[in-house]
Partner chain sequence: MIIFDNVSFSYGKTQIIEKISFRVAPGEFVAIVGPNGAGKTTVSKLARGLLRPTSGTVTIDALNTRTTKASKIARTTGFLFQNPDRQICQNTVRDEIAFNLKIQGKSDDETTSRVEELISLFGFDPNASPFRLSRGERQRLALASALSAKPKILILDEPTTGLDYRECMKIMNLIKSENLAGTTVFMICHDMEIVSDFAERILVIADGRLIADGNPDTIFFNKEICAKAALLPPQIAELSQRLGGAYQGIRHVDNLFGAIRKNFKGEATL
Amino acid sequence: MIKFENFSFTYPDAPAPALKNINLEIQKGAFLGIIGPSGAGKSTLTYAINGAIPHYYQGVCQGQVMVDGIDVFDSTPETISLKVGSVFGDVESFFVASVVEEEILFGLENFNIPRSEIEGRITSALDAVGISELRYRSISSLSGGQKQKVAISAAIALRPQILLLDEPTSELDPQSSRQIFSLLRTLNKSNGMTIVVVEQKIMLLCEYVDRLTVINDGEIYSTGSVRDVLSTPSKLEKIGVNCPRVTTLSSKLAAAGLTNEPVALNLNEAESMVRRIIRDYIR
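Chain shown above in sequence, structure on its own - the form predicted together with its partner chain:
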């Protein structure tokens, strides 16, 4: 679905490239999390997927980015925006309208979606996100979590195959953050949407996404299933990425020879791991 081939990018006047020789393939229907220390190039990577690079941010590029069989550099930003829906971190500056309905209408009008189809698109975009009751509300009266949902709903009204989000939960409390991620999971599992999300909260990533890519210093540090990537917590901590505490605990237990199971990613896994260790000992 998305394919980076030897991709490098340097912003104008920047001393070093923001991304160096990236090779990454994201399959159709994937739910991928991207994590890494700040300044590692995570946002730049998202700009290369949604066409902001090279169409909005100019700079020195090498290599190729393909989205759904199209070379991002040879196409127009409009072609890509029908394939990739984007939601940025600073959600306040995402909005172009003052009322929820108008926000969703914006993209639909721009793309000249047939009149007969528009009402259906609006209702289904609101429904999919579970905010039908907010349709006529003024955006400034909404909570942070609701605003984030409006942005997602405006992005998916264009029916993109890929949804791209840059730190959607950075301003949200743990409960609203989980709501956003379970919404993303539903979009991924029931609607088959490919989802790429940059996120700092490792516990959310462990609970919801299928695959993880760690970026460090403009390069891909590791990529794979969440469990494989987190198998060595101490190495990740060196580059500034933390693991859930239970993952650290399970890796310590393995290092101490108490278990040979793969690392635990969440509480339930850690609980059963420790219980097995205790049971084996008693036996």
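Same protein, different condition: the form predicted together with its partner chain was shown, now please give the form predicted alone.
We keep it simple here and write out only the one chain, dropping partners and molecules.
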């Protein structure tokens, strides 16, 4: 679905590449989380997927990026946008309309979707995100979580195969953040949409994504299942990735020889591990 082959990119006048020799495959139907320290190159990676590089951000490129069999560099932004829907953390700066319906309509008309399909697409996009009641509301009157849902509705109204999100919960409270990720899981599991999300809230990612990719200093540091990537939290913490506390705790318990179980990814797993350790100690 998405394939990077020896991809490197350097912004104009930058002293070093933002991305270096990236080789990464994201399969169709994946739910991938991208993590890494600030300035690692996470956002730049997303720009290469949705065509912002090289069509908007100029620089020196090497290698290849393929999206659904199409070379991003040989395609047009319009073609890529019909395959990749993009949602960014600061959605307010991207809104072009004042009313929810008009925001969704703008994208459909801009991409010349047949008029006979527009009503159905607006309705289905609002239904899929669960905000049909907001259709005629002013965007300025909405909460942060509702605005994120409007942005996702506008993106999926174009029926992309891939939904790309960069820090979608950065401005949201914990409850709204969880609502957004629950929505993303539904789009992934029920609709088969490939989801790629850059996010700092790793504990939240662990609950929802299937795989993680860690980027550090412009390179792929690690990629794989969530448990495999987080199996050595001390190494991730050294490069500036704050692992979930339950993962760090379980890793230390294993290092102390108290358990040989895989690292815990959530509170339930951590609680069960500690209970088993205490039970064995009492015996």
